[in-house]
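Only one chain is included here, represented as structure tokens and corresponding to the form predicted on its own.
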Amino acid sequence: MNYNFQFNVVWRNFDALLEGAWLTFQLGVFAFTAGLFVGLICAALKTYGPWPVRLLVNVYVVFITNTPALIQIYFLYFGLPDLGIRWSNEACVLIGLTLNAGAYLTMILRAGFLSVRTAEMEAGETLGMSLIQRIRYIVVPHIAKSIYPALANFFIVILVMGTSVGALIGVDELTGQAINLSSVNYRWLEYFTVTAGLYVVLTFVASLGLALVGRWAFRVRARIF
């Protein structure tokens, strides 16, 4: 094999790859934060809500978790325009990942809800707390400690990596930028070698940040990588 690596081509456009990496990180953070909010609400409804509401949450979770995220994003990007609804490609990726994350986080957070002892909830009720107050002051701090490592792993594995599907609908995140740049000079091997390295750096930064937040806010010893 007489392949000559030309990484100088990549370095000339490295700023564009960094812009894509920053967009990847933003999409991951925003989708995870919004998905966490959706998951918390759905987990609470699935645990404490009336049966019609629990049924609706189950339908949402089953549908989302049994279909690929790419199909969900394609539905938003290619399907909704047929109904007169048009969103930007970035919005479709963000909404699709949020809905996808919300479904998975519903199941993760519900495990945290179920791990709360009944006596703690009864004590809160005795003190006159409403259901929302009990969730805020009893359930959330408890599940933050018990399932924080699972949440951190979900963010890194599913969302930081999952944002790459945006490249398929023209979002210039890290993978999208690598495809655009490498299609100009056909140095695919060099561009994607560097892109893979940037994903490792992104994962390390996210893992380190989550570990520090976990230790500072919840006294959880989350692993880095």
The other form holds:
Amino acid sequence: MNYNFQFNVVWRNFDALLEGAWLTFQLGVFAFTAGLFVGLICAALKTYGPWPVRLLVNVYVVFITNTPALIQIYFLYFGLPDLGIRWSNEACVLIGLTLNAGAYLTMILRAGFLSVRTAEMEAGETLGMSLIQRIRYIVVPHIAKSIYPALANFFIVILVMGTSVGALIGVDELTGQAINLSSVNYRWLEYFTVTAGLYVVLTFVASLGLALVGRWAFRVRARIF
Amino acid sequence: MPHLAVSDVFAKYGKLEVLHGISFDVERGEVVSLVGPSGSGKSTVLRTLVGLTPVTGGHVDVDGTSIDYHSARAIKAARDRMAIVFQQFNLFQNMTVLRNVTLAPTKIKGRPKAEVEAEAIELLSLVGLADKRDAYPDELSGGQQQRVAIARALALKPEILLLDEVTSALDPELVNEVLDTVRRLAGEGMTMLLVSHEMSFVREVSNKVIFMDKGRVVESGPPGQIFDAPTSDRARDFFGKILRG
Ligand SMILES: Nc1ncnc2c1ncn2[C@@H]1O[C@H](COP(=O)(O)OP(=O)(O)OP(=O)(O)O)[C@@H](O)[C@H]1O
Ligand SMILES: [Mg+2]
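For comparison with the form predicted on its own, would you give the structure of this protein in the form predicted in complex with the partner chain?
Next comes the full complex, this chain leading.
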């Protein structure tokens, strides 16, 4: 063990890593937010929809949650062009991650739909609220509060594990950028040490942000670690 | 013409028929109480009136006009005139007291926020909770929550208030604060249909008492008559157990 650490190379290219981290953050936030919409709609359909719709949602959820995210993104990036559908690598990562997050979030949010008290929903109904209004004013705040920690955890999963899949189809997010840079001068150990540190900072910042949002908007006392 | 006329109403939960032809009238400004053993269908009567449990026969008229329970729009219109408060878990847990009361008038009926809030605060004072406007339901006692639920129901200015055992989930010392609220509303001439096990209260506030058993009205009349001189064996038996047991 007489490896000679040289972090100078890494600091010289630190800007590029930061750019990668910023892209990772953007991808994570976008995929999570879009996935939240998909998940909310699917969970509502699964709870209140007619049976063919519920079946369709089940097929989507089972299909996505039982296949690796990498395969889904490869399918979009390498598979679809054969059908004449060509999307950029970033678009494929965004769409793939959104569909992926949407399926997992359907399952997470479904628990929230099921745990709303019937009496609250009936009270809403007799006060003249439509189903959509009840979802908006009763179910969503209930979910936000009761399963906020599960949602926040899932955001971290998407942010760290989800987005890094992009590296494999040439998206220069944090992992991709680290691979690019270290393959130029073979300082793998140094680059990946710093990259790991950046991921930790990223999740810490994200957790802190989520905890503050939770506390402020939903009266949730979330633990950060 | 009665304000509310329930005529030969049948209702089912799935295949199980629980109301087998219920009839009674409520006049404007009257307080009418439904009493009877557990499972006799009292809650179901209130639920069918606001369209939560489907009516499978008979009809309900408000001011002489029949409510078509097959039409979502007609049910909505009926809910504008009749408000219901359940036994428990009425309030929206994730909203403050004030928002619980103002949500439907502002967001559903589209009335101006300032005006609705002023009214809501008046209603909260009526139920003795003006100082709790910014509290969340889980910060209130059960009795306070029920009073907020009553205020919320009143915020939509219903003509008829339906109260389903609003005190039965409460500790004895909290019962009175809710009953006081109901008393006050009765004094103001609010038309009410209530289900209650508080017999002395029922006797005090009701103009008419309806005794139900097994999905049917067994007998009805002024409280004195029903409590002191019931004609049916079933009612005699029931009140005998409750009032003397
Ligand atoms: N959601 C439901 N599904 C199926 N059956 C129900 C449902 N709610 C009530 N029932 C049945 O309908 C009948 C009447 O019930 P209801 O709740 O109207 O009685 P109640 O007079 O209000 O009784 P209690 O005094 O105990 O509240 C009972 O036999 C009950 O088991
Ligand atoms: Mg009942």
